[in-house]
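Single chain ahead, written as structure tokens, the form predicted on its own.
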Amino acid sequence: MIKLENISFDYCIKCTVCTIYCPVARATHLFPGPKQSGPDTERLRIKNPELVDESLKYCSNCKRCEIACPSNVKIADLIQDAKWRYLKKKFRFRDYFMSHTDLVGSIATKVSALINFFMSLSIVRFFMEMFLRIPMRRVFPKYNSRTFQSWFRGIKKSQSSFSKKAVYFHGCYVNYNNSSLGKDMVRVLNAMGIGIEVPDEKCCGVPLIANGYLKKARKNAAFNISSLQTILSDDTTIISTSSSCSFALKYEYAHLLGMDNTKIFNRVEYITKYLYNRFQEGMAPKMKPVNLRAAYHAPCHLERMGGVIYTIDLLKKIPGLDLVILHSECCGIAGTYGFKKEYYDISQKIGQELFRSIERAEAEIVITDCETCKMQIEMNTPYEVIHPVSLLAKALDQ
């Protein structure tokens, strides 16, 4: 029998535009299209789950045809719901230490010269992918060699002091691998008059569902509901700093991992969106003009939300930022997606065209807010890549 909440391909009309905007479909002809995989074939799937096809694999969960769909139909998540349904799940070591972050990089900070130094080397590099199937040409980002989390219960004590709060959703990226990025939201924030809380929290849970750890997922996502709303008062929010972790929070865990995500859903902003609105209530903070020319990349996740207006909106409040911002193109790196062997061709191919309007553009530094987003670009430019708050960060006038 089909349950009614398995129908929700039938808002589809067969108008293909997610097939044209989908990158991976233009850039490999193993992928038939988000469309074909999605709706059309979530009807056969429901009838006899053997007729699954293989091609699902090849989605990267961009979440581009979710943006073009005219009917609202949630094609990405149709597939990856079926991806990890029916096909035959394999165990692979690679796939498990780059979905289970917290572990990986609560180790790997500890030891973050010796880790550091080892993935630069070339023999490394050359064994993961003869063993592991991890590309070598794929830059890893490097580890910090002190958490976020270990910073922060530093000065903790000096956000008490502030009567406005904000609730950081920090994220595996700055927890392990880029604090400063913490560090700059805090400086931000704290310029502005709002002092930080940071919860509890494990991985949100985008590297496990893109790998099939779904189980785990749920558990992160149950303790990640729980911790928040335990922290949240009645006037705080839920900020992100990552465009990822944000999109998890409020749709993937209700959609994907079927989470009651209720109590925490309208409380969750990407950091720019919440910047955003408290300058418009006239909490913008002074700020010194930068005098540089950067090009902006709009995140596949922060389009899909919706965000991207809020982000262009608060760059052009720097003063002295010659903003470029480049036509909307997925960077092709899709989180741990590029860092298989399997899929790095593709993922190569589908960024060649954002790559080449950088290099157009002329400017000094690109500007993105997502960490996988700027993984992929400084790995293939030969340009920096910083979140709109490190900016925002070095224009204040202190």
The other form holds:
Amino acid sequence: MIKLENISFDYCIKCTVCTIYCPVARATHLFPGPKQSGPDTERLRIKNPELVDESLKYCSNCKRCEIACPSNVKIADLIQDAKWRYLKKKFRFRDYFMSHTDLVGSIATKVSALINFFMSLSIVRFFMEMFLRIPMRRVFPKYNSRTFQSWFRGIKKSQSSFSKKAVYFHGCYVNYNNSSLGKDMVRVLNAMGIGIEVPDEKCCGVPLIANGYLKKARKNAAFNISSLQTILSDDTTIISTSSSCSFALKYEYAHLLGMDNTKIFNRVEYITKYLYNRFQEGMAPKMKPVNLRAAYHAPCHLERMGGVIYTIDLLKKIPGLDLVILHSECCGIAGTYGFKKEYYDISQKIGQELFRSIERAEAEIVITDCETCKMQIEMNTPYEVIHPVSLLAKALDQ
Amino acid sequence: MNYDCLIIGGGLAALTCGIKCAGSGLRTGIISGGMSALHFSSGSIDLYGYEDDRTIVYQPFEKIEKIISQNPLHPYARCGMAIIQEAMRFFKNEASCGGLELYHNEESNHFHVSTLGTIKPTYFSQRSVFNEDIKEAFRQRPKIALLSFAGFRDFFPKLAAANLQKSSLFRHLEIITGEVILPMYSKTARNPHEFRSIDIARIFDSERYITNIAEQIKKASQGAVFAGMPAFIGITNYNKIYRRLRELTGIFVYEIPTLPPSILGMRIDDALKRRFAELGGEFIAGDRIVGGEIIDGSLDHVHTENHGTTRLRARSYVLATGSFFSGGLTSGFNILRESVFNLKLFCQQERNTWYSPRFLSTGGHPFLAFGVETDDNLHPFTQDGKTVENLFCAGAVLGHYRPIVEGCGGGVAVSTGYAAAKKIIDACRTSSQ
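Rather than the form predicted on its own that you just supplied, could I have the structure of the form predicted together with its partner chain?
All chains and molecules follow, beginning with the one already shown.
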């Protein structure tokens, strides 16, 4: 039986424009491109699931096909869905460990010194490549010794003095790997007279979706939706400093996981859009010149959400920032994709164009909104990569 | 977000308009839902190609002069001759700044060859399609080779040759056909059905295989002066690769536009977007305007799919969403409408009057002339007949012209995009004084 609710692929006119702009298809012949893996073969798959082609596993879900599509087909969603609906699932410890960020993160932060030390040993990485198929050359993010949540519990009281509030969905990366971004974020909003509330949250589900743990992703989504729904009043904005987390909360929950997120949809905003609106209301904090030349890289998922204009606008408001906007290219890492041996070379090849343009920009620092883009760029170029909010925190006149 | 000028649509008209506005120092945004119809175009810009009886127009400007006096509703008449000429000079110059040189046969049309081997009159073409050297070489009645790549299914040299020989220009020329084998073909053979012009073009964005291909072209052409091939000479590195091929082969490698995606069209898209970004324009890709509010004859704000309740505002707006193919106009069973603001259309509502009974009718189909009705300043009207003062329409969304029958789609897009930009710049200057 053909499910009539899922026939958006019927709008595909076979123009192949998506395949032109697919970074994976450009890097490897192993991936036949979004048109073929998405709308073309979907009509075969819905008739007979046996007709699924393994090659669709190469899709990195960067969503550039959806940006390019003149006919508004949700190509990447089709492929993601087909990947887990039709392909045979094999249990891989690696995929489990990379996608269950909450579980791994909460353990790793407890023994962070040990973990960070072990992960820096080539012998450990050698065995990881051999047994887990995690390439040795891939640089892993470090773990914090203290989670953002536990830090926040310590300063929670100070937030009650603010009359205006925002809910901060910090995500796993801030919680376990880079709590300084979360702290910067609190500093910036506090300087603008806005207090922060941190909800009970679980991983947004992006790595779970990417690794086929859809059931667990749905469970997390249900938890997050209900937790975010009940915290504070209906008009408090829920902000996120991760472009991919906000994309999941806003779009993937509904489109891919089939969850009802209407109650939080209009409240969830990526941080730069939130800041843009507050700046418009005259709430911009006092800033001092940063005197930096920086190159800005727009992450794919932020571009898909249409959020890039807000980040650029925000950056333009930071005094003393000499900004070079890089031509929009995928960095290649695509979350956990670039951490897997089978995709590592593809991921590196995709990023080459971006790395070259960063070199040409002659900047002192690179700015990007996405945590994994940061990992990829820091590994492949000599530059430090920071989040727009951290740069804003640096500019605060305090 | 506040702009001086916000353009809805991202094709030829929108980019021309955006470049002019951004270049004049206006804060300009372009919102484009998906890639534009340039990806499906020949990569040549037609100004005016055919009389109503299908005879060829050789002097497009003379013909446009006549059209302007005969049909005051035609978009060309809204622009006026001086603006059209200025727009063409501007476009050539800006494309060149974006890295793409365009060539024209002074004031006259020249011809380019289609995939099926028919010849089409046009005004601007890229270096591999028309330039003074090609014109001179063609005068000498040269031998011509039509070559394709082994396994490429979007160009058939024998069919193209047979059609070419029907034309009086080519009737007495020797035309041979042949094939070139890509050095890395075995790698792509896994997906022959996905072997499109873009796959070949990508290979030629680098110089890696160029000597090998040049040798093969030379051999397969058997002494011909021209080698007509499906467009393949890359996108970002086109000028250099073309020059290298010319040096290595001594032959004019002539590019023929193929089925979508069209390499020649994408080159224009790439050059214009590059130029727009260089001038500080903001290109917002992959988003769609879902509506806007017209208050007292002026468009106050628009909102988009991605930005939800956040309003985008501008002093002036341009509607350049294209025709039916690009989604600027939509049709239901017995209804036609403009997609974004439901503006007043020039059209007939009864379905059976939309089309001609014959698909390839010489008169074309009536629906192709449907589009937004505007005043002389390119301002559209709401359904109750009120003009929208700060909204301009440009390109294929306009009515009262027949892009295919007249062979003028590109020219109208460039001219109206440019004309709209001029009006916006004037309006911004007077309002800020």
